[in-house]
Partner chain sequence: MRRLSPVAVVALLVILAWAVAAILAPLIAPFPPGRIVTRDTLADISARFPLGSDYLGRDMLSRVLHGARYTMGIALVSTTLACLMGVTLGLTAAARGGWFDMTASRILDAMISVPSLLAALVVVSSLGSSIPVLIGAAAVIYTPGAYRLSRAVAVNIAAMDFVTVARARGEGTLYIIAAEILPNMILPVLTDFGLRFVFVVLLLTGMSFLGLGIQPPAADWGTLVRENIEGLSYGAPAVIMPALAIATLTISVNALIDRIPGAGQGDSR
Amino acid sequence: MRDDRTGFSGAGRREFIQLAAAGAGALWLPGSAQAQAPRRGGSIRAAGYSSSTADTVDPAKQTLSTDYVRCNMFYNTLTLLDANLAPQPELAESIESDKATVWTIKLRKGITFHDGKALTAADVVYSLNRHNDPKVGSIAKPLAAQMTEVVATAPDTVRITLASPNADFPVVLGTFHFHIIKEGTTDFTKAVGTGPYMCKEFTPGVRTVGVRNPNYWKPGKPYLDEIEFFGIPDETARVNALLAGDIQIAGGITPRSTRQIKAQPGLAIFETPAGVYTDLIVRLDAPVTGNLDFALAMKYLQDREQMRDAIWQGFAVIGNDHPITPSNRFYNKDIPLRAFDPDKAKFHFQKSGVGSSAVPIVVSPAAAGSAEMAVMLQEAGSKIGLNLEVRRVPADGYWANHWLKSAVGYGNINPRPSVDILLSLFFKSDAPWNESAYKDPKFDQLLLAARGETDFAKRKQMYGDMQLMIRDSSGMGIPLFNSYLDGHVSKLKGLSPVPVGGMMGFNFAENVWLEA
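Taking just this one chain, and keeping to the form predicted on its own, what is its structure?
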């Protein structure tokens, strides 16, 4: 549905310094440990799944996954999300906070931009403040708005003051749009950053070429000499390019293409379990069906295992009708998984008073897998007296004309940078995308309290309580979290899952190498 990115398990200084003390070798492999030593040299061609003349190397204006890949090649952020969506130090050497409101960032020493200029606090101040300049038109302005003051207190130190406490602010600093650029940069015809590759060519809508930065500050990285990156929007063409050997990695593969790729020797599928979900929506403010019993009946009719195996061919993990994935550090594993239970579904359906009248359920290719999921619900519902009428509408105009408007339908949500952002966007009473019209003042109060809670255990408990509230009291059914899938040549090594997106959280470039 949308291209998006970002937790620090605590807001205080002590834990962050412990992370930094782990050593450079431990910090820059976001996923599992590598089985073999990386090899330096060689070049690859990589294809993403979007491309347009609006392609950019301006961090503030990134909108698509291909922008994220491109900017990650050339820039760094202050923090970097790991496989558990916890931020690790990148350009920041340490971060400390005063009551999660005033944040002090000390930068690593010895880092230079591609043109040889040393990284200083002035570059960070400029990079962050420009998001709040209306003339820039930053996509990240809603996130940046919480920063009321960003100032340099020393050549290597930045102080950021927030409008209100946010214990997960280091997560925000790790989002794609907050890449650090040189102070005063206004020309983005090329990129000049501190990242693993130097920009040799950037032609919007055509291609990007990066060559290895010989002075990169992460020891030994990057491994490749050159990467050519471009977009192939059509999946069939993208898969064919991989099969023909024209590219070495193809992003955005659908489950239906995996067998074709795996059947060819020398090719493989890279899976990233992530927070993407196609969700059943029962609007609680709708007439007839807008009651919790009907919503619960629909949730109990979801055969999650069958949906995973038949629709997603196993490339998904079971969900529990709330939006937090099992891999997230705030996931509440103590909530029992809701099982397929026609008897409980029948009990709640009869209590709902909906009766035998046809209930339209709106589906579209825009919400991946929604038609197949609805047909399964329709079949299961017929056995308890529920008459579901599957209404198929085109992808074009779906989000404007049907999403948030249909009494019963589907959404399709990409991962969000943090639990707070996810819950604030989709479940807070006044949230702009409150899909099921879920309103609970207690939930809203708990969400605000969790945002400012600096004790990790307490914040985890708060988020755990909110997961249970969503599961049992909202109109949302979230049966599965779908995986990102990429195809690649087997000789391409170093890939490990980072659940902010496919292609290793769109940051594969500095981590991969070619086997001899």
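Moving from the form predicted on its own, what structure would you give for the form predicted together with the partner chain?
Below you will find a single chain and nothing else.
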């Protein structure tokens, strides 16, 4: 599996991981930067995949990748996740904790907002506390709820008290919703932050223009004079714009379009292998289909190679019905990959007692590739007497109205910074997003134990056992982990994968430059 992945990402990525792992320090340079010095100047037009009046520069309201890209142009977080998803100090100079409960953050000196005001602890307190104000409607409220107190103890020091110990708290601070804004900001028609670009124009649903922040605290950065960022929701239109030379980078390219982009000289594909997956959900608490035999039948019906090749054109890594990617250090190599096996599927299907009545399987464009995967399952199912009925519902309202509610359906899960967060959010018996209603007290105990375990080998053993439990006892089918794909002009340099998301973990703006 490992070969599979590196085969697509190329040698550059591997070198880069080693560099970063060697502990280069707080500020890392993109892998390809080693070969070539960044060039200052020039401007680009960049396009993401969404554009709506809901576009925002309010950190608490960021929902889509385009919001992350936009806000990363204007703001900084206290920490930033690197290529290994390890938190590195950003606006924070140092972060210390007392038993992982009381965290003391010292701010970097000499940082100013775009309007010239100096960054102080009061700004950080305001930026963090507003997430717990219900009137703000912050997306990050569940994450922010653990902060019981945020106070400034000195002009450059903030103390955060948590409700319970969390060793991963610096990771939390690196989530984009915790971007730092100026104390008292309530007007988000413009963005005033500490980030690499200053907001020249922000029109929701139209475009965002950032100009180089000459006083940026990272020496030399950013490289571009100006970035115009906007959304082209239609993927074909986005690809066409790139092909026609209207834009220099297009985010969220589907694997099917890579053929066209690769065929044109001067254009390249930027792949970010990541832990994002579209998962088959068989809810174990549903009537009729809610039993493990039916779930296993469905899992065995997934022809993973065919899905990878036909739907993702090979830009995916085969998964083993649990959410840990093969490149994760906690991945359990000893569990055999579940293969496409209609005979076993038939055996379990007959045992499940579901019979020949139609079983609706809910798919949506909201879960990328779900319609195609379901069609493949339907086809394979028809050969063992399973009558699947694909019901496609709009992306609109999918998460509120269908996800976690349909007996058989699909989800789409973005990578999470740690195995603990991932398993706690989606597999713990009382998890709010327990997609298949998987309940196992033994699993919960193991999860807690692993959180407190400091010995790597023991922790890996625990996570390994949990992978087997999810694979064999939950209602989840996780056939593949697909890569994020972006298309760009070859002249645009400095891109390197950060598995938080596409476009360099949504943070390409401060890292890219144009080759002369």
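For clarity, a rigid core is taken as the largest C-alpha set superposing within 1.5 Å between two forms. Residue numbers count along the first chain shown, from 1. Predicted model only: the values in this text are computed from it and were never measured.
A rotation of 19 degrees carries the smaller rigid part relative to the larger between these two forms, according to C-alpha superpositions. Lined up on the core, Pro326 has its CA atom moved by 3.9 Å between these two forms.
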